[in-house]
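The chain below stands alone and is given in structure tokens; this is the form predicted on its own.
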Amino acid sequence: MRADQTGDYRREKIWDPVIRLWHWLLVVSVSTGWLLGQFRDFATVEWHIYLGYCTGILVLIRLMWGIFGPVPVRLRTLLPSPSQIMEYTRHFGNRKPSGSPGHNPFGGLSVVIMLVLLAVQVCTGLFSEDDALFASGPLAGWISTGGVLRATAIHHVVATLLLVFVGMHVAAVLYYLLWKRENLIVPMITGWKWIRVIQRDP
């Protein structure tokens, strides 16, 4: 942030300790995850499925902490309404950061899909197969052939999306590095993050 922009904005303390540790967690368990799983032979495919459990846990507890948490993080913040959606839209492109006071209407949406598709990866893999490594997740047992054949098509298509929304995160989050001047990566270390005193352009 430029010398002549700190008078518009103040730091405040907006992510607590607990979000900032699952968050990190979160990017160990899934990356390590998805790659155990597109590279899994005999020896490491039960990592694979431990690292699920672990995805699956960190799913329930962001969720029970958007409904316990800090306002930033309750999960009533993450769906802006869709004139907030527009309002946001039209000065995306301004070089500027925009302070928002927790996620933006684009981050929190992101957040809610990112929710939505680990939880439905978790659950393919519980029901999901390798016949080739003999390998299975733990409830493949209890539904049909064919429901095991479905979960685990989905599985693999969910991990593709996962690789391609986790790819679109990662260029947003260098898009506000680069063009907007808004260090997003700092603010999930220390909790500290400039806000825009005068929340009017985005």
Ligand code: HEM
Contents of the next structure:
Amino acid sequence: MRADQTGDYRREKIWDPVIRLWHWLLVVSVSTGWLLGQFRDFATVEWHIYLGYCTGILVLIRLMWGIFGPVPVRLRTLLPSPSQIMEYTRHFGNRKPSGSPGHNPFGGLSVVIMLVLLAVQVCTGLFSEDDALFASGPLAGWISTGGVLRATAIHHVVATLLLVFVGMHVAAVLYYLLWKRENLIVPMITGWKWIRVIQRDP
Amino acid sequence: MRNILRFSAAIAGLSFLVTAAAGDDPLEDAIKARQGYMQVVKFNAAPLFGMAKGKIEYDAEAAKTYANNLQAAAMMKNGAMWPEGTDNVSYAGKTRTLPEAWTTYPKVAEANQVWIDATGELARVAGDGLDALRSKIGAVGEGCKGCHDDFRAEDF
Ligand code: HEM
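Follow the form predicted on its own with the form predicted together with the ligand, if you could.
Expanding to the full complex; the earlier chain stays at the top.
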């Protein structure tokens, strides 16, 4: 039998099935969508747009779940207060699992930023155009040429920003795994995570 | 004789005034010319892309004409539309051509050659059915993209 409590930590189910499935679907749709955008060619560019729609639907589901879902995934839980951030920064370098019952303050903040970026990316994508040749968003014909150019330029900048933030997200998970010896990946698959129960100076 | 001289002087003065009033800048004219040229290219390429994607019904005659137009446009000797000093730093808000078109020369000419070859291949087969059109159209699009990625700014 596996012990459900060792020392200061107890195993708890923090991620519900919806958020786990959602997370891995998002990984697939954003990464393939991003690659199909960056390396688009005539034959596959339509799939970039379909995956963009999938991502858009996932973002909407996440907003709903952020309002009606369980506490660890609520938007209000995700947005940390400045004092939480200050407090967390103090032991960020400690070589010890955080035992957070959900996202830590930086994790929560990065989730919100990534969701906003994805929403902007899908919205600008609807108005983007590759000179009407490779592909164009379905609404590009509805606005002025200047507007299309601007939307496309934003779409390109945000694509790069997404790369940066997803990179930071993955780097942080690896930092926790290798330095703080806290595995955050398995909980996002099984839902179970070790939570700190006794609040001592961590 | 006197009248002819007076008349010529008047015409010369008048045309000078008209040009000055219009603020004619030959470099700006060149920018407008190349943008119009690119629009012509776009309007000949767009129906071909539409056919290849199945958004427009394939029409062998039309496809052949558009592809020939495109090839002719690609092969047009148009260096005069890209005079030195008309990059998007000197003419901000008027052009999207990056200084790289001049500073990394002849890379832009090489990119243009790729595009000339692609349009040539397309023009050869565009009238031979939808599958033939589809097999060559991707390379033409790559040609536009290759040049725009390196030599055109995203926004004015
Ligand atoms: C979160 C979802 C999305 C991501 C991550 C994404 C990412 C990208 C990337 C990386 C590029 C290439 C940019 C470049 O060449 O520098 C691109 C281009 C493009 N995307 Fe998206 N995109 C998304 C959603 C959409 C949607 C929903 C649409 C349309 C409905 C769309 C339409 C386009 C178009 C038309 C282009 C080509 C524009 C151009 O580069 O000239 N995208 N996208």
